[in-house]
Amino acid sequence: MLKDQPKEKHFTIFYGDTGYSYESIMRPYFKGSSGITIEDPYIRASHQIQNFIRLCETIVRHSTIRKINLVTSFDENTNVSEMRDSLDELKQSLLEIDIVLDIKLDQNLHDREIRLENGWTIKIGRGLDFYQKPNSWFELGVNDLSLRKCLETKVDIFKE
């Protein structure tokens, strides 16, 4: 394996840990990938969509990915119209910088997985929603997720 190649990783983020952002976890694995598929049934509530937007921002800043596939779900408590409107606004925003966002709804979706076209798979037990809600919207970690306290979750990164 080349020195600059990312390695397979398996670790636990513990409750209250900080220092974890989408960039710190995923960035090394973006190299050489033009597409990414995010399967996460919980990209429906406003804060979950905000987490997805933060992932998209990370993708835009640190990769050559031009196609993002999102597969998510909804339940009887989901305002599907509001969810679609929010994701459509993001889709348009990405299109303006030549990145295609394809959105599919799958009511049977349960597992969470991120697959890159270069063969890497990233599984985060809680999906993108592994951050604690801040005590105040005026504290560190509100915008910089590496400063936000986490919920406990396992992370598995491996190559198919």
Contents of the next structure:
2 protein chains.
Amino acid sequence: MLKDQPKEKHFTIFYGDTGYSYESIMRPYFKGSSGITIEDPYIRASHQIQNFIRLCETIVRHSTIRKINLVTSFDENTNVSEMRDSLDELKQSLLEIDIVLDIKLDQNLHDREIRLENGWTIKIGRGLDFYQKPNSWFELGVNDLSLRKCLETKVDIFKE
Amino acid sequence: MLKDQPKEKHFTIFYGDTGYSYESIMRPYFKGSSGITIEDPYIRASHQIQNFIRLCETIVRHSTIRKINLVTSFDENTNVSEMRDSLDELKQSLLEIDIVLDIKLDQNLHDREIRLENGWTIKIGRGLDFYQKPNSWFELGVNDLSLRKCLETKVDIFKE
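Now show me the form predicted together with a further copy of the same chain; what you just gave was the form predicted on its own.
All chains and molecules follow, beginning with the one already shown.
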């Protein structure tokens, strides 16, 4: 049975790498978890919220998670009311399939960390925002992030 | 060996259905094909070209296809120069991974049809554009089309 268990991992995504999606990195660790907590201070701007929606889509398709906790932050440049509206629309669409999204704002938050209720922790140095901006919005990788070039970042996955 | 062969299929996608992506519909039929021809008069507007990019991303990830032929059309409302620029950017990004995209414009084209070089034909009544527009750009399914609600259309998949 042990061979089916996901493993502790520590690796670097290098600048220009492709082949990384939230699914490919996180899916093995979702197994048996009913809840997930995402701490990431940068789920504010529109493209950052889109990244978070992609993570939620991955969770919906590939896990049995029913409760998502998001802790994020903002600063004086954030349009907080727009940010809240966008996240509320996402919350509503999750609620329609019986998944609860709880959102907390914490201005002291700095580190990025994703914790599964089953004990696994996934730390990505850059959080969800580790992709390069495409050169054009009509190239491969604009929709499928596993074809998008990455920025450099480290990934640590371990169980407490 | 026959049980591994993809099968002839005729089915309806109903209005409001979810669970359909280009991958889920077409992937089994890509096997053993090095070329694909997409005839679809509506690869013009920006969101239609994005659909076509999604199909190309699916081809890149899940097939050994090296040659993509697109036959599409335009009318007096089409910004043909913008359309050409967008498709050229896609063509360039495919060329970087050694896949050739050939684009032809045919004003007499009406029907939608996708033909694989291995003999399979995939006809979707609405072509690639069988998804509902989301109510919000911050809901599940904005990125992952398998979570997006569909319009009604028929699908016929057969081998000549």
